[in-house]
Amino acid sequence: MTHTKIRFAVTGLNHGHIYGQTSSMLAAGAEAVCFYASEDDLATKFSSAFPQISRVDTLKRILEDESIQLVLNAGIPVERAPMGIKVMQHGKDYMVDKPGLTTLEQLAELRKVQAATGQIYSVCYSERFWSRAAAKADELIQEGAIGTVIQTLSMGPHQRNFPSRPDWFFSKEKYGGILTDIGSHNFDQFLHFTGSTAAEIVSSQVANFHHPQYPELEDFGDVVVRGDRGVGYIRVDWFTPDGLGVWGDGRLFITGTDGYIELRKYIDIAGRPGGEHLFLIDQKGIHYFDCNDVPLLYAPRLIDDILNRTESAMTQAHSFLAMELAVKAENMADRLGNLQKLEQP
């Protein structure tokens, strides 16, 4: 991979993630040029995280400035979309925190314009690019370690930490529903080990069944999805208890034929320590790996993509099909619980 940098500028702080975003471009050799933010209780904040990035007054500033070649964006969900066609109508590309966008009007628009900019739209799934473990999963699959995928099973729970939430979190129109937003990691992580490039929802849904106090808060939802290559199932919820000790028991199962993996990304609840843990069963026998120092590539293969306009870190067709599945589950689930008694006469 070429080591020449890149100039990066920050827009979009309202998601804790723009931290792991910025942190990983740094890594990679990126250079950061300036953030925005017009709310000064999250600029003061990112500043003393970073104080190397300096904030400027407009966001034209960034636009404008042709010598950034990629804006980093974890905005409120619904506003991630348009500032992306922004960014890309000033011939940048654009970074962003999942959910890449909440309606399937904002990815008709999406597709319009980046294929008429030929600017790249990356979805920072971060549940797989900021994971050791996927990246030996990836490792083990590429050498047969399991033989043909066939069916994935992802488990994203979430601890609430509901006081601490901001006021969009529990709007439906804001967050785009669990599904959209927690829910597209785990489309992607289906697309990717299975190598489906089409796939369609067969069931879903979401509920409201411990939270009534906030009417628009989905706190579980799951999907069946069938590829063209392989099926998955996927659950999220926000119910990870206090006593776990980390946000969520992250959990993914990939089924080949001849044999599975199992990561646990966060926790290993039998009792090894810390997380990047995977385990291989195949026919000779039981194989766990500590994946704490496989390299994470996302990063630098952004950068190669971004100077050389390849698509080694994720294609186009695949960041947005994780989207539009992960939005058209949202639309088509049936409302439980809480939900459904709110939407009764």
Given for the second form:
Number of protein chains: 2
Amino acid sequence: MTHTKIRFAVTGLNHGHIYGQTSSMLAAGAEAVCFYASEDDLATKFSSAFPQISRVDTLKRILEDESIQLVLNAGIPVERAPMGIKVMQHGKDYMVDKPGLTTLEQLAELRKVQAATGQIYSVCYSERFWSRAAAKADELIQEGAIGTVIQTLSMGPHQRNFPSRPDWFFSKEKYGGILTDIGSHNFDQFLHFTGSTAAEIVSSQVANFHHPQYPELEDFGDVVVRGDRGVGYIRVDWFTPDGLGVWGDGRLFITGTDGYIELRKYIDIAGRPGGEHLFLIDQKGIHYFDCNDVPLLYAPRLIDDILNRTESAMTQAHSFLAMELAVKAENMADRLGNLQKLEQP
Amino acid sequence: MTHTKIRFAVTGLNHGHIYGQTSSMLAAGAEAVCFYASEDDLATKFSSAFPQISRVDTLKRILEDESIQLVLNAGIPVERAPMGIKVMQHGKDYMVDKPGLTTLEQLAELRKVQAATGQIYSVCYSERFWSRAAAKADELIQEGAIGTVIQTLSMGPHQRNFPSRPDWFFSKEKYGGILTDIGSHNFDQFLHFTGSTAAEIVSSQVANFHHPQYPELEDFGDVVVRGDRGVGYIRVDWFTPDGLGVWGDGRLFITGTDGYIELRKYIDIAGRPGGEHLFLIDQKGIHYFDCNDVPLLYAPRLIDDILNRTESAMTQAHSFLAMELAVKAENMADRLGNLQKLEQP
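Taking the form predicted on its own as the starting point, write out the structure of the form predicted together with another copy of the chain.
Complete assembly follows, chain above in first position.
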């Protein structure tokens, strides 16, 4: 990979992921030109983290600056696709926090505009792209360490922090539902690690088991998904207990014909310190890998793709398909009430 | 619990679980009267493990011995229910290895005979009853350690050892299918830990992904199940790699409204030695429990139940319902071919 400097701008500061998106691009050698936000409080916070990035007073200043090649966005989920369409129509690539869209109508429009413009619409599936353990899993699977992958089983529990969440977090129309939102990470991992390029939802369900005070919150969801190269199970929830000490005990089990891999991405409960733990069990034995030194390749690869019009960070088809599956699973999900109201079968 | 000596006999030595069934009853103070087996090789092996238990030459000697209160069985799965019917009709209780039956027709007949005779038909769900970590989970959940249980997620990978397996192991009609057989353990755990007394199968699938040389083997299966008190996901497979060192990395995740529990029943990969590991994460912190000293209560409770006609080891309804769900999941499962033949969705 050879990096010429690329120039990027930032808009949509609503989700904290924008900080990781920005710093990963800076670390990969990209140059930040400016940012736009209508919200003063979010802008002040962003400016104090990145004082070198100046705020501009209209979005137009970004869209019409022909020197800007890439726009980063972590806006309110329902607004991410419309912004991406504008960005692509202005001849720029787009890196957006997941969920990269919230409805199938948005997806259809995005596919049309993306095909017409040839711009990159890259959904930043951070639970893979920012996980060094996941990067190590890539390496091991490519070496044939577990044979052919059969199934991925991923658990994405998240910490509530509800008092600190903005209003849009509790509006289904705005965040898209639990499978669309935090579920989408897991569809990305399923497609990626099985190598599937087509898939269907076998079953999906969402619930608000325990938070009636937030009627549009879904605090639990799960999905069985079947691809052309393997199967997957996904569970997401907002039940991380405060005692865990990190935001979630994210796990990924990858079962192959000749072994399996477990990722303990953010914590090894009552085990080794820190995150980025990978366990490989093969026909010969049990192998532990501390992945803290494994490089993260998403940002540098995206820069390559912007410069060379390649798809090394992620194919466009994958970027969209993971979101399509997430929204389809959300749309067709059985909706369960609270625990007391589970239907008597 | 007060134990008067009860007297038991053994028949059906086809699955090795019969050794654990027998020794657990002996350890709980029951008296072994005799055993019957038509297979000389199995009888010789059993006699050398339990030289104090004499072999009788006909089943009749067991069925017609009025001093015998309980019969243990780990026969070929398809033959377990017919034997249990005979046993109950002779006024004796029955403790049978899982799967306790292989078809819904057997179950209907069993329910009829059990109701008419009032005998106990106890399916020995050994992945719970013989797990000290599972016994500890009972204790913690009863104390409210994780609030109300929302979901169980269990993984039951098993080691192949195919060359050493008898012919019936590869005959679907005889072993009942992967969800009926090793899946049934997990339905037991789902019902038990959620407290559900009614449930339905949301989706199920089985596959022979990688063993075309055994056309009736199912090497993978999974299920989403929904009960009146919580939901469950179950995955079973025959993909334990030889390097693991134990027969399976059996895991159970129990998610509650206020915390979660993980059981690493048989091994803590690259972690603590031995088995019986329980991890509890609650609002206060992360707690590890070595459960090797937790008592197993199934056998002593079953003795109580035999003496007092109670249901302390397990209710009869539960014993049957776990099997009913397993067989229903098996019957309705989508059947996937090998990995190369996964349908293009």
